[in-house]
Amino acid sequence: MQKYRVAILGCRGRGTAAGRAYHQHPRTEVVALCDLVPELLATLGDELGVTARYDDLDRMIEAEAPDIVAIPTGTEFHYPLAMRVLEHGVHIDIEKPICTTLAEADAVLAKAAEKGVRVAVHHQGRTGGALQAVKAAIAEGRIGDLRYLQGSGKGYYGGYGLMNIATHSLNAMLGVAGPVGSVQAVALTDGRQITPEDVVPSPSGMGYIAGEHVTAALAFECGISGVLLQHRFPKMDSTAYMIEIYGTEGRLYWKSGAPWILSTPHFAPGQDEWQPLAPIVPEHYDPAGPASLEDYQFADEYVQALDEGRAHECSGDAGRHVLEILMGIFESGARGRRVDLPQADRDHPLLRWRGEHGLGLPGPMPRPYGEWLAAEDGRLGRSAS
C-alpha cells in the first residue's frame, strides 16, 4: 500500500506533534522539515531522524516531492503559506484556524480545487478516540434524539478564545450536529455592549477580534440549536473547555481525550452518575509511542481520505464553515442582530464595522498573549490582571 510522504513546514510546538503523529503512522513519514531557525530545524530533525533541512519551502517541495506538507504556523501566515504550498500542487494539513478571514479561506480552497489536491484543517479533536465514542454512543440511540449542545472555552479573553480553542468545539458541534445556518451573539467588554473603538488585533496572529465575554446562539440546519460560550475567567481553566450534548433520553460530554455519558437527560446530586466511555482507538496506535492520540488519528484519517479519494472529514471546507461561524458571530456582536450563513461579504465583519464608523485598522499590539492582556486592560483603564 502506498506511503505517503509528508513535509513539515514549522517546527515549533504544533510543528512538533504533527511531525512525531506522521513519523509514528505506519503508513506515512515524514522526508522532510523547513523552518527559518536551524536550533528549531535541528531539533525536531534529530528527533525524528529526518536529516532533509530546509530553509525556503519551495525548494523543499522541488527536492523531495511530499504527497503532503504540514503548516503548523502562526495564523497570519496560514494563507501566503498554503497558496505557496498549493501552486506545487501539494495536499496540506494547515494548523486552525483555516485563515484569518474568510476572503483567504476562498483563495485557498479555489487554489486546492484548480490543483486537484486537498486541504485538511487541523481540528483534530473531531477525529479523536473521545468524539468518535460520543458518535458511536448517539448512533447507537444511547441519549434518544438530539436536543442541542452547549460548548464552552478555558478562559480566554472572549474574541481571542473565539479564534483560538472555539474553533475545535465548533468542528467538534459540527461533527456531531451537522452545519450551522445562522448565529445570534452577545459580545461584551468591560461589562457594556461592544463599540467599533473595541476591535483590535487578535494575541497570536489571528486576525482582529473584540468582546471579553463573548456568548452565541447557533442555529444548526438540522433543526436543532446550541450555545457557545467563551468568556474571560480571572485564570485560565481548561477544565472548562468541554461540549455538553443533550438528547431526549442522557447526555454526553466531551473535551479532548475524556468523553462521557449520562443515563438521564438531565443531572442533579444523588440521581444517576456521569459514567465514562472508552475512546475509540486505532490498533495500530501505540501509546508509548511520541505521538499522541489525537494527533494520530488526524493522520490516520488524512491516509484513508487520499486511499478513497474523499475529503478528509476535518476538510477545509469544514474549517472554513468554523471560520464562517465566527465570523458570524462577531458580526452578529457588534450589529446586535441574527447573521444568517454563509455571509455575502467576505471581509472582516469588525473591520467593516470601523470603517462604517469612520476608524480605520485598530493600532499594534502585544503578539503574545500575557503582554496583550496587559496591554488591553491598559487600554480599558484598568490594572492587568
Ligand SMILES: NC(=O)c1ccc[n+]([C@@H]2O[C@H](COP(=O)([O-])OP(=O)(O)OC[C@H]3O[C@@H](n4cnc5c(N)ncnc54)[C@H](O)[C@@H]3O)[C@@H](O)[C@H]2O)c1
The other form holds:
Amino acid sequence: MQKYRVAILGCRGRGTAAGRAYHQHPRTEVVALCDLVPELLATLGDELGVTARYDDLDRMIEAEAPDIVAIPTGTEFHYPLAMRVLEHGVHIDIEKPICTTLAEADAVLAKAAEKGVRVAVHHQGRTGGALQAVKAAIAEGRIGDLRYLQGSGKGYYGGYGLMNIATHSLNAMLGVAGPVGSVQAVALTDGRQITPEDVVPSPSGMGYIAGEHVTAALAFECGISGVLLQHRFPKMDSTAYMIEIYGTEGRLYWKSGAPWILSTPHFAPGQDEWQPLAPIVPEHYDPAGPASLEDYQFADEYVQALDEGRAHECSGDAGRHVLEILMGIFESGARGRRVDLPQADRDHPLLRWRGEHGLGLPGPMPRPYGEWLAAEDGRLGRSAS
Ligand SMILES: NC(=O)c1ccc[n+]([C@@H]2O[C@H](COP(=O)([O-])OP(=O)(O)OC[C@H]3O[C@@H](n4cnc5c(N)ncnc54)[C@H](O)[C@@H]3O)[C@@H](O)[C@H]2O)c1
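Cool, the form predicted on its own is there; where's the form predicted together with the ligand?
Below: every chain and molecule of the assembly, starting with the one above.
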C-alpha cells in the first residue's frame, strides 16, 4: 500500500499535533519539516526522527516531493503560504479557518483546482470519533427526525470566537445537517448594536471582526434551523463549547471526545438522564501513541480520500462554506437583516460596511488575546479586565 509523504510547514503547537498524527498513522510518513525558528525544527525533528529540516518551503517541496503539505501557521499566513505551496501541485492540509476573506478562499480553491490537488481544512472535530458516534446515532434513528441544532463557544469575545471556535462548531454542524442557506444575526458590543466603529482587527491575525456578544440563527438547506452563540464570558469556560442536536424523539450532545444521548427531546430535570455514547475509534489507533485521536482520524480520512480519489470530508469547499457563514453572520449583524448564501461580494463585509460610512481600515490592535482584550476594553472606556 502506498505511504503518503507529508511535510509540515510550521512546527509550533498545531504543527506538532499534525506531525504526531501523520507520524503515527501507518499510511503516512513525515518526510520533512519547515520553520523559520531553528529550535522548533530541532524539537519536532528530534521527536519524530525527521532529519530533513528546512527554513524555505519551496526548497523543501522541490527536494522532498511530499504528497501533502500541512500548513499549521497563524491564520493571516494561510492564504499566501497556501498559494505558494499549491503552485508546486501538492495536496494541502490547512489549519482553520481556511482564510480571512472569501476572496482569499476562492483563490486558494481555484489554484487547487488548476493544479488538480486537494484541500483539507483542519476541523478535526468533524472527522473525530465523537461526531462519528453522533452521526451513527442519527442514522440509526435514535433521536427521530432532525429538528434543530445549537452550538456555543468557550466565552471568547464574540467576533473572535466566531473565527476561532465557531469555525469548528459550524463544520461539525455541516457534517450533521448539511449546508446553510441563510443567516440572521444579532451582534452587540458593550450591550448595544454594533456600529462601524466597532469593527476591529481580530486577535491572532484572524482578519477583521465585530461583536462582543453574537447570536446567529442559521437556516439549513435541509429545512431545519439552528442557533450559534458566541458570547464573551467574564471568565473563559471550555465546558460551554458544545453542540446539541435536537430530534423529534431525543437529543444528542457533542463536544470533542464526548458524545451523549438523551432519550427524550424535552429535557426536564429528574426525569431522564443523559447517557454517554462510545466514540467511534479506528482499530489501528494506538491511544498510547503521541497523536490525539481527532488529529489521527483527520489524517486517516485524508488517506482514505486520496486512495479513493475524492475530497476529504473537511474539504476546501466545506471550509469555504464555513467562512461564508461566518462572513454572513458579520454582515447580518452589521446590517440587521437576513443574509443569503453564498454572498455575491467576496471582500470583507465589515470593511465594506465601514467604507460605506467613510471609514478606512481600523487602527492596529495587539495580536495576543489578553492584550487585545485590554485594548478593546480601553477603546470602550472600561478599565482593563
Ligand atoms: N485545529 C485546532 O484545534 C486548532 C487549535 C489551535 C489553533 N489552530 C489554528 O492553528 C493556526 C496556528 O497554529 P499555531 O498556534 O501552531 O501557530 P503559531 O503561529 O504558533 O506557529 C506557526 C509556526 O509557523 C512558522 N512559520 C510561519 N511562517 C512560516 C514560513 N513562511 N516558513 C516556515 N515557517 C513559518 C512560525 O515560525 C511558527 O513556528 C491558526 O490558524 C489557528 O486558528 C487550530
